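Below you'll find only one chain, the form predicted alone, shown as structure tokens.
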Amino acid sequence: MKRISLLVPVLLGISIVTFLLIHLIPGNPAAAMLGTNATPAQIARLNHSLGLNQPLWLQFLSYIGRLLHGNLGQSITQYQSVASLVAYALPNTVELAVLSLVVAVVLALPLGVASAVWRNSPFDFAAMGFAQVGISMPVFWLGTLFVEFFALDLHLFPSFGIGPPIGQALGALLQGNLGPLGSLFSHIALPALTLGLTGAAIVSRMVRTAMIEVLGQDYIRTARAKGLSATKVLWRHALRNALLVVVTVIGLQFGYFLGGAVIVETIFAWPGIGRLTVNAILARDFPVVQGCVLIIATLFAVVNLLVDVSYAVLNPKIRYQ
């Protein structure tokens, strides 16, 4: 409850920052949205429709009031509500982020644990070399390589676009039709691998560091002295205690996948919130940019809250501190 109460001022601060984005634009924001060929009458109409002709404090109260009612404003270029645009794009981004996180964790956990167990071995050097390359490699370059090799050369995956909705794919699967599910995974495979490999490089290094520290603790030696198998000592005692640090990194990576997938979504033409933000920036559709930034920042704050709560699940002592 204390962590949830601390989330309230964070969300208020996010709202203030996103509100100020429009007012930090040099000159008249309406003129910036309409371009250099806009007439004074057009600028005046847009100022009036956006409420930019009102005092700043009144604009902020109106903005907060609209947010409390789920109103993120109206898109200037697409003539739709920002909430409807976000409602379409956000599930696609969450779908991509979840699968990318699965790829990252599935690769990083065994890689990091094995590197810690066989520390300073050839496997350790190879695994940490892979992690170093993954951290250093720009995500736009990796995505471009995947498109060139897997899509254009080998024709194994589509180079852009999105498959059928996951609900439709699962419904078809229950009826014995694997086609929609296969199309869904073929479209999401390359962007998920692009994000997931980058995340796996970061998480595997953290898993290795945390596991090396835990494996040197007295309770691990005691567990071994009692005759517990190496598997139980490693996975039940060592990894669970090491996860306290690792979960923080995984949570931050998931927040990055939600908000930082802008480049990947642009490369693969994935219709998520990142691509929506980029298109809105290019079109100077600032209400959409404002709404997308607010949603991304809020999601990041909520993910951090869930990570904090997960500490008590992994270590019950924390809830009494």
Contents of the next structure:
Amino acid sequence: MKRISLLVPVLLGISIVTFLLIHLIPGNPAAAMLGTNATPAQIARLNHSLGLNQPLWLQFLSYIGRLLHGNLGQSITQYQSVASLVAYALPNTVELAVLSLVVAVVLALPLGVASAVWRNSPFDFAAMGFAQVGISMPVFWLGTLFVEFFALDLHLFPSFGIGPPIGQALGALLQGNLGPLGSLFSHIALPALTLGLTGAAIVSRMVRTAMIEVLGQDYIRTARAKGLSATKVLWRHALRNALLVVVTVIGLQFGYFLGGAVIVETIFAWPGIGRLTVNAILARDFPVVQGCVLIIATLFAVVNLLVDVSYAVLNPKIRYQ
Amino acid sequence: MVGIVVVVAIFAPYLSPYPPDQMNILNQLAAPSHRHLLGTDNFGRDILTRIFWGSRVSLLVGFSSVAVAGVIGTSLGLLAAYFGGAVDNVIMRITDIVLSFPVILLALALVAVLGPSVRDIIISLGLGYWASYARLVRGAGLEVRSEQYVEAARAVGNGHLRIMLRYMLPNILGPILVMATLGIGSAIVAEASLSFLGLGVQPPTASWGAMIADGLRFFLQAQDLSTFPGLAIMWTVLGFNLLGDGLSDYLNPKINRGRHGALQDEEESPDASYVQAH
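The structure above corresponds to the form predicted alone; please give the structure of the form predicted together with its partner chain next.
Full assembly next; the chain just shown is listed first.
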């Protein structure tokens, strides 16, 4: 409960940071948003509509009041509410992040476990060598290489865009039509692989470290001494305990994918919240930037809290007061 | 690996076969040849030259943003560990808030409002990364604070600042150095990411991230335009990661018993995965 109550000041802090973003703009924020061709009347109108001519504390109170009503403001370039733009983009980002996470865990878990079991073997050196290279490889370069190779050279996957919504694809599948689901997967494959592979490099190293530590524990030696088979010791005793680390890593990775989505979504023109943020920055549409940053940071903070809480639930030795 | 990049960055004006901004519109997107070892870009500029000059921007941003983050984070972490109580609470809550923002997102937002100059990128990345240092230093500092030599320093009348800088800091420098080394690689990738998105170092200044973005734009005309700047980033980041991991192993008493001070443990010594994941 104490841990959950700590989220409140963090969320308040996030809203203060996002509120202040617009006020960090040198000079007049409204003039900066409208560009050099704006007339004084247009600037005055935007100042008024954004409430920038009010005292700072009043602006903040009205900002918090709006947030509590789910109002993230109005886009100045797309003439839509920021909430509706985010509501469209966020599910796409979550879809991409979840699939990337699946790619990362499916690759990293066996790789990390095998590296720990065959520690210091040629397999371990090769796997961890690849992981080190994967960690050092910028995600946007990997994405660029994938577009160039798989999309433009081999024409295996589309280089940009999104397939049909997942609900529609599943509905079609129930009617025996595989087409929409295939289109969905072909569109998401490259962005998810790009994010997932980089994530797998990080996760596999962490899983390996956790497994090596667990495999050196007394209870593993006891289990072996009892005559349990190596497979049983590995899966029933070692991996179950190493999973604690995996849960933490999944939480960290989700945050990493939210950050990475900003880059990957731009490369693959994936209509998620990352691309929405970058486009808003390029168009100097600061209400949208504020809204996106607020939502991503809030999501990140909540996921971190869930990781902490699930860590405590999974590990009886840790109990938050 | 890092040494090669540092030498190239320092001696770029002498090593480069051409001036970095020398255009030749009659020789655009040329394939590698004896005159242009890695070919030319869409303005006919020599790619090898621009990779050499790009290393300067990368290293400048990498070292400077880590210095900004390190100084802010270490100072606040030390204050939190030394004074504890309300000071610790306030600093750690601010740290929690900053850690709620993915670094690249915070840097993007700050660059958007401050502007895309090298100075502002350094400030933005520094402000994005300091919280990890603060948390690390606070953790290590809490252990050191109750050591007898710190108590003794206090008993003989040393001031707060002197105790923190003279007695606590030198004993927690190891993990900070490891994190800083790994952080340089992360900062280089972050700068390249910003430049890739068009929000980093502005043209005509050479930047590896912007060169990769050009490679994607002109892929159909020149397939390997993004290959060499990509390899340059990977080489450099890999170098810093290996250096950081090596440093971490060297300073870790569980691996190198008796070779170094016995303050660091595995939790305090971050590795490449830890820094990348934060």
